[in-house]
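Shown here is one chain on its own, the form predicted alone, set out as structure tokens.
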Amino acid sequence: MKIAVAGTGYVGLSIAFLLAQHQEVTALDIVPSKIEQLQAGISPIKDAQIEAFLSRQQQDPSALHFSATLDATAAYENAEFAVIATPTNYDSEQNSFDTSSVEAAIEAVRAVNAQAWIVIKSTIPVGYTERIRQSMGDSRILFSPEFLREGKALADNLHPSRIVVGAPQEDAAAWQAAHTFAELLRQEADPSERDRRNADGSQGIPTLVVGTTEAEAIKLFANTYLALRVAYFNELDTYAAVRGLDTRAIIQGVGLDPRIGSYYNNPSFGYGGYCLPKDSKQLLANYDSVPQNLITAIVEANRTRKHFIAGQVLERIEDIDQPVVGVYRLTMKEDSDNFRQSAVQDIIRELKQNGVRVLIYEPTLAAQRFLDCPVTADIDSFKRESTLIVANCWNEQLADVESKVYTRDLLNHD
């Protein structure tokens, strides 16, 4: 089956390497860098797989049906599916995720292929597959979420949690298809899984064929959800902290509740990434005419953890003449290259408000300055300069320096 992907990120290239198993498929980017580094067998982004995928195709040409272009023709033409992983960033001017390149990616397609089953993979507003297919006139497209973490994209996919799909009910050709699609995913994902049990008794990967706006409504949820553990766990650490309580103790007794659980609960500066910022947004404006009081406070609790942790280093340093705060990686995640979006951001932004010098650690940057501040890859100049070093996850190149590293990572883990 050949199978066009539209996007190189994080989601596009783990489905297209998943699909690329045993499907012939054709990854498309508007950026030349990138292909040019995919053709010649390096990824674009940092996942081990990914890499360990792109090695296995170099050494063995046949290993894998995957190629990469520039040419959308070359890529649409007589696939049988088209996989829309484009970027969709949260406006906040429009209270809505900028879904231009979405639109961009299906006129694309229907340029050079009327036939192709188009699966947008881009995480989108709910309701708006539905909306697209009216407007459009185009009843060929469908919606499946992703659910993957950064840096273990790949592996994500081909030992998934669930895989969902959204097509309208009514519609036999597009429910078929999706079917079809799931079929694709399920097949793909490593063959451990197909045998495996689940929690709940069943056995193999949980499959879900649902309406289009349930589907997105499923992404939606499910990562405002994992921001409001992480919310709820950093105003837990808050409250510790303010009181003068054993942060660490008291996580340890909540998560040993079976029903609660050990996981997601380390404290750090807020949650950031791709995806809970601006799914957690973008659901609570879906929330508009809906009555709600948590979709809300999930947002704005990320909002006053940052300024509380700019206001603890602030008064680590308020005695201190012409003191740099040292800001220990722009990194959200052990093993990701990605900082969008990142926690320690906000962190910055505030302290420079306040007049206060920054300087960042970021090896992976190539810029020499980041939202003003000088950067560098240089450990131990960043260590020795640094008054006091502000780390959102903590790692064992700072212990020899471990007296001056403010930070709320308690458990050493993501």
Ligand SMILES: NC(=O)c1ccc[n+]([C@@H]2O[C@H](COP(=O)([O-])OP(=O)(O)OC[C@H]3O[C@@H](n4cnc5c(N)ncnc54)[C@H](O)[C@@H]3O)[C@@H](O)[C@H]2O)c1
Given for the second form:
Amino acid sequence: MKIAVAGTGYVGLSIAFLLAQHQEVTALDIVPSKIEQLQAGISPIKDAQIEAFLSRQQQDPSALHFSATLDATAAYENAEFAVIATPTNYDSEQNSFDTSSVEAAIEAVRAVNAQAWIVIKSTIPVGYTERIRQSMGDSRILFSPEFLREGKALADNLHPSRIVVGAPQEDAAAWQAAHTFAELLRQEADPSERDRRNADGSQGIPTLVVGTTEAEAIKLFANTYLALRVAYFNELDTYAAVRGLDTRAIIQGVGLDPRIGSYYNNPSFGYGGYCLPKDSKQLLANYDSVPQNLITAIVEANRTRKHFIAGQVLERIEDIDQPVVGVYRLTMKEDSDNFRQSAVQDIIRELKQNGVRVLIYEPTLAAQRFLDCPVTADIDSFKRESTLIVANCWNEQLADVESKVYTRDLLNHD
Ligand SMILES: NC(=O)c1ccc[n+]([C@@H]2O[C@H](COP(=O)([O-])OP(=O)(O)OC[C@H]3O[C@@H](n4cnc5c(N)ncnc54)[C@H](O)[C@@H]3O)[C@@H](O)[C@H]2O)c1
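Here we have the form predicted alone; I need the corresponding form predicted together with the named molecule.
First the chain shown before, then all remaining chains and molecules of the complex.
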């Protein structure tokens, strides 16, 4: 089957490589450097599995059926499915995602191919697919939410928690196409997933074909729950810090209830990354005239937490003459090269507003300045020059300067 994928970021590349195991996949981007890298067998993003797949293809060109191009006609012509994985950033003026890249990609597909089933993988507002099907007069558009984590993008598609595809049930052709696409994703997953036993006793990858609006809601409610969970353990930690209690002991005791669990419970400076901040804001916008308290609280809790952390840092340096606050890494996770919306950026902004000198250690950043602060890749001079080191994630690299480190990463996991 010929499949086109628009967007060669985390989502686009992981889907493209997943499907290229047995289907003919062409990935398209509008940024020439990304396509040049892919054509040279280099991954434009840090992802161990994608790098492994690319090097496999370099050694044996028949191992994968993957190519990359800037040419929309070459990508979309004759494709049976066109998967859209372009960015949807939250626009705070419009109070909604900016979906213009998705619309541009749909128009580009239709300019050369009237028949392809378009599957939107980008995260979109609840109700978007139905609106666009009507406004564009195009019934061949589906939506499939993506649940991958950055740094493990392809691994998460080879071992998916679940597969969800949305289509209007009353449209038999679209419903059938949604099942075909779900089956493609399922077949290309790691074969070990076929024998997997799920908590409800079912076997294999749980697969749902639902309405497009329900599929969109699944994505936003899942990410907003994850944001809630981070915010909850962060507020637990704020309470313990203010009252002089042992956060670790409280979290351990709370998590031993199996309904709560001892995972995804590590305090941090705030939830961040590309998706949780924007997706929770989009869900809040979708509530519009629907009664709620919690969704607002989830969005605001992150602001409160970051302000609290900045206050803790300011307190620690208030008696120091000419302090330099060293920020250890901008990324949210150790295995990521991406720091879009990382929580520490708002801490840096607040420190700068208070006239504090900030030095950033970020070896993945080529620029010499970020947020108007100097950036270094030299860990030794960074440790020497920093009066206090602020680290969202603890790393053994800091063990020899532990006494100057401020972190809330108490459990050393996600
Ligand atoms: N990153 C994640 O962890 C993640 C997880 C689930 C869902 N999502 C959602 O998936 C979407 C993509 O996220 P991402 O992290 O892969 O983004 P990304 O920024 O890493 O990649 C998007 C790519 O699309 C390209 N692009 C932009 N306009 C285009 C167009 N008209 N045609 C072709 N390519 C175009 C960009 O150049 C870029 O390479 C977003 O809506 C995001 O919310 C992301």
